[in-house]
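So this first bit is one chain, no partners, the form predicted on its own, shown in structure tokens.
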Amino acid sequence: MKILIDEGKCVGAGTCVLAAADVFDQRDEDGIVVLLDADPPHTSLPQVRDAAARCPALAIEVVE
């Protein structure tokens, strides 16, 4: 699994952090997504997919 983040699209909603806190975080200064684990275990795939689906700006792409 490969996770692609487009920081330019991110609106800082934080839904990705709620869905997969082990993989995503937000910068303190502006709330923009931070990728904590670019190669998470396969067992995290459902949470990562959920995070991408919930992102209101479509800033997360999951490539399998």
Contents of the next structure:
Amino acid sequence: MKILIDEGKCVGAGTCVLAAADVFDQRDEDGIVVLLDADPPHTSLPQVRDAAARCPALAIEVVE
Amino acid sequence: MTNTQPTNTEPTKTQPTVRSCPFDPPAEYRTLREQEPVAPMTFPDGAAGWLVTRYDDVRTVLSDARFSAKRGILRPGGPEGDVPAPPPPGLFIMMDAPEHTRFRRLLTGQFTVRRMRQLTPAVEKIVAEQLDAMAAAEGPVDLVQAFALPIPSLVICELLGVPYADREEFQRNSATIVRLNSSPEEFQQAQGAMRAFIHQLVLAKRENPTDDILSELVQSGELTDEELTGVGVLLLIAGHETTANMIALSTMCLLRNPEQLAALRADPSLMDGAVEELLRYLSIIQFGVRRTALEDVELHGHQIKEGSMVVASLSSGNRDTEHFADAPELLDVAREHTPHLAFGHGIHQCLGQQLARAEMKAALSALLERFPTLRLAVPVDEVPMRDDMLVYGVHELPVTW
Ligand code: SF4
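Having seen the form predicted on its own, can you show the form predicted in complex with the partner chain?
Whole complex next, starting from this chain.
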């Protein structure tokens, strides 16, 4: 699994952090998403998918 | 099937507004979802447009840049005409990208998941103080004035750097602004007073910056005084109106669902999920979110013409059986996976949502723990519901213990 994020689209809502805290974080200064792990273990796929589905700004893409 | 925007005839239907249960959206939404998910409609302010009621369509409307937020507020006497007017300075909920992005970026760092977690002890302290005062007062008390309203008000005042001592004035003006039936004069007056109040504060922060969001924004030098004022007004209103109503209405809802309340009391670890479920179930932005089509858009076989207004119903989407397969009409505090629309969707999704979550968790947990025998002090049909407000909830909630 590969995760692509588009910082330009991110609106800092933080829903990805709630969905998959091991994979996503937010920058302190501007709340923009930070990818902690661009190629996370397969076990976190459900959470990562959930994060991508919930992202209000369509800023997360999961390539399986 | 292709329907076109009715032109010479008035749409026959008006947006459903009458509830049969205080916790359910009007029953017509179910029929609309099943039979006419994109329906021509006349809105409370007399404007004609479309009402969108299914979960997926609501998400589409709110995340598609072909729908503009420039006329985002539904109210009588609002701006008319098909061309979106320029938004008032700083009112970024009524802006589109990239204008909106500029404001949002200045603020998102203040509302991250981490920041809000760091804030939790301070919120818990405020909650405990309110509960102490309540316990000392003996019942019955109005839970709105004693608890649900002070918590988010105190927190947003602290964060923004607004003196809490001025709450009576700003709470009154804010109520007028979110009341549906305020006359245009009352609305203008309240909005003017609110702007004047924040404008004074902006000037004061420029002289004497303190440790708060408004001071930081002033010092960033990115915004004009007019824009700073608009942002401040927006955050102050959004920061207390919505969360206060979620706390009070959630409490009433749990008291009316004793088995759910018992489950939550028996297992406090359910609280995170319960908060999401209450947000979904109660969906207090009761009339939905308005957008304007910037070009002709096809949605579910309907041609939505450029300039048409579209209202996305968050409360209806949150009860959509297609999306929430497991009895969405029931409150289930143990429900797993609740990707609800209560905070909206798209680039405008609530900036303060992590703050709202932190406040709701702290408030509800401590309230239930502190008052094991909490109950309504009046019959349920005597609780005055906020049918007349953009933000739904209760005007008062008399409780005893
Ligand atoms: S959910 Fe989307 S918009 Fe929100 S912080 Fe994560 S990437 Fe950004």
